[in-house]
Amino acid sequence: MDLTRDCFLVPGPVRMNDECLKALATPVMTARGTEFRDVMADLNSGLRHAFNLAPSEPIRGVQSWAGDDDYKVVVVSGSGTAAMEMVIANRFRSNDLVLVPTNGKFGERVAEMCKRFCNVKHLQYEWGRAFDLYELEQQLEKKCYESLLICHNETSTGITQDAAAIAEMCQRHGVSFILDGITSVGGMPVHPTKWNAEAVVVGAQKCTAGPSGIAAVAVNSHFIERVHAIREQGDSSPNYYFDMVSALKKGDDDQTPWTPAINLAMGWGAALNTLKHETNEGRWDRCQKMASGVRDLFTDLGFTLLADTGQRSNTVTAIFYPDGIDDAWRKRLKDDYNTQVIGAQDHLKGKMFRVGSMGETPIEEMIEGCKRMIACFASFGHELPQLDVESYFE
């Protein structure tokens, strides 16, 4: 086993390609000149592609953030959580009631953020269990909710929510639909227009293989109208840096309201151009192929997966350790096998590990990583059946 090259199989931040790294190393430029506006136009166009929206020209001065649909993209100098807070803080008034179903840590983070700005009905399901769609329907029938928010792809538990079914319910009941798509946009099918999502958030360092610390939001006209109406009524939550009204004013001119994350924007633009070349469908298919291979391989090896069958994520797989194994295995995997996966969170710490299948990870790296994981389990004396690893990724 050749261990000279590392296998980096974590669910974000993911490895960045050479073009992205070169862009990050570009000499500094002014934030308000035409040069950076060119960067923003290219980034906006790449984001529209990643969000699966109508295309736009990567040219400044021609509404690069908009296309032949109802959406605009807004770049946020901050993590995906910052972008999600920007959405919530600007969209809801303190007396609004929102519905947030959760089945993992990052959904619970969405619920916690909402509690800072509005009233929340938090439907807290067991980690890794699918939402009870009948219960969601019953809640929406009450006609008391302003919005329903979900973490679309829950990396803490390896489950993807049935966004299409939830979106259909929201449309029937006249409730806005907002997605934390931080670990789904660019890695699996996301359809803002078809789902009539008011806002979708993405973080650069996940499926789009960009740098950490920059994010974006796709918002439709209804979201924008509500933000302006709330502001004009003097009923908005306190905010300054995350002021969506200011961001929308600057967006028309390929700019951000405050000093932007200049080099991060350049790096992300390069990563998104790689995604354009691969195509959304190409990346979705590769991520799906890797995730399916990991799921089937480890199931056949006798391991138990956390997430419900049928809604398992294509960008991360959560796998329980066998009896007698804990996170010491993960440390040995890194130190002795030059391979990194990630552990669990909160009450599941030390009980499982998570394998990322997102970004630009090649299938060959996933195959090699799985071989090393199997060898590492064997080094702990855990007997496993002999399987042809390559055959699971064909």
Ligand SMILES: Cc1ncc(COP(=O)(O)O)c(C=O)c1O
The other form holds:
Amino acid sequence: MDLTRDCFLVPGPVRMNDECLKALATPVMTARGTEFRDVMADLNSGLRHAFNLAPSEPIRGVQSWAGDDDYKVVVVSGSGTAAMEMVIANRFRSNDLVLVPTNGKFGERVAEMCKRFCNVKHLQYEWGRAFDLYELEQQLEKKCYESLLICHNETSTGITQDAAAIAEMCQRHGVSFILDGITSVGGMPVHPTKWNAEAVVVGAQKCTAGPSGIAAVAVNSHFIERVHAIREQGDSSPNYYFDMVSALKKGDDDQTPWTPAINLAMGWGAALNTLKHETNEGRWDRCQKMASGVRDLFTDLGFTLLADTGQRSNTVTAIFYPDGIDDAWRKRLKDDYNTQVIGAQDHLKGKMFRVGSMGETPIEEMIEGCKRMIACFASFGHELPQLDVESYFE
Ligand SMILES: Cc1ncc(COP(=O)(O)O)c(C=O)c1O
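Based on the form predicted on its own presented above, generate the structure block for the form predicted together with the ligand.
Expanding to the full complex; the earlier chain stays at the top.
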């Protein structure tokens, strides 16, 4: 086993490629000049592609943030949470009621965030269990909800929600649909137009393999209308830095209201160009191949996966430790096998580990990482069946 190469298999932040790192190191430029507006145009065009929206030209002055559909992309200085808060703070009045079904930490965070700005019906399912769609339907039939918000790909538990089915329900009941797509956009099929999603959020450091600290949101015209209407009625929640009205005003001109995260924008633009080159379908396929390999391999090795069968994520897999093994295994995997995966959160801490299959990770790295995980389990005296690891990733 050649341990000189590290295997970095965490569900974000993921490794950045050389083009991205080089772009991050670009010498300073002004925030308001044509040079930076070129950067924004490139970034906007890359984002539209990653969001699976109609294309736009990466050229300043031609509305690169918009396309031949109903959506605009807005870049946010801050991580994915900032973009999610910007959506919620600007979209809802304090007396609006929203429905938030959850089955993990990040969905619960969406519900918590909503509580700061509006009324929330939080349908809290057990971590890793699929939503009860019948219960969602019953709730929507009450006709009291302004929106339904979900964490599309629940990174804490490795479950992906059935967004198409939920979107169909929302359309039927005239309820707007908003997604935290932080670990889905760029890593698995996301269809804002088909799902009539009002807003979808992405964070750079996950499936698009950009730098941490920058995020974006795709919003449709209904979202924009509501934001303006609420502002005109003087009914909006207090917020200044994340003011969507200011961001929308500046977006027309390939700009942001405040000093942008200039170098992060350049780095992300480069990473998104790599994604354009790979194509969304190419990346979705690679992530799917890696995740299904991990799922099948660890199942055949006798491990238990947390998420419900049929809705297991293609960008992160949550696997329970066997009896007698805990996070000491993860420490040894890092220290002695030069391989990183991530642990669990909250009540599952120490009980399972999570393997990321997102960004630009080559399949060969996943195969090598899995071999090292098996070797590390053996070093704890936990002998596993001899399996042909490669064959799981063909
Ligand atoms: C699904 C999901 N939502 C939200 C977040 C929070 O995003 P950030 O840390 O970029 O603010 C994460 C981070 O892991 C996530 O995986």
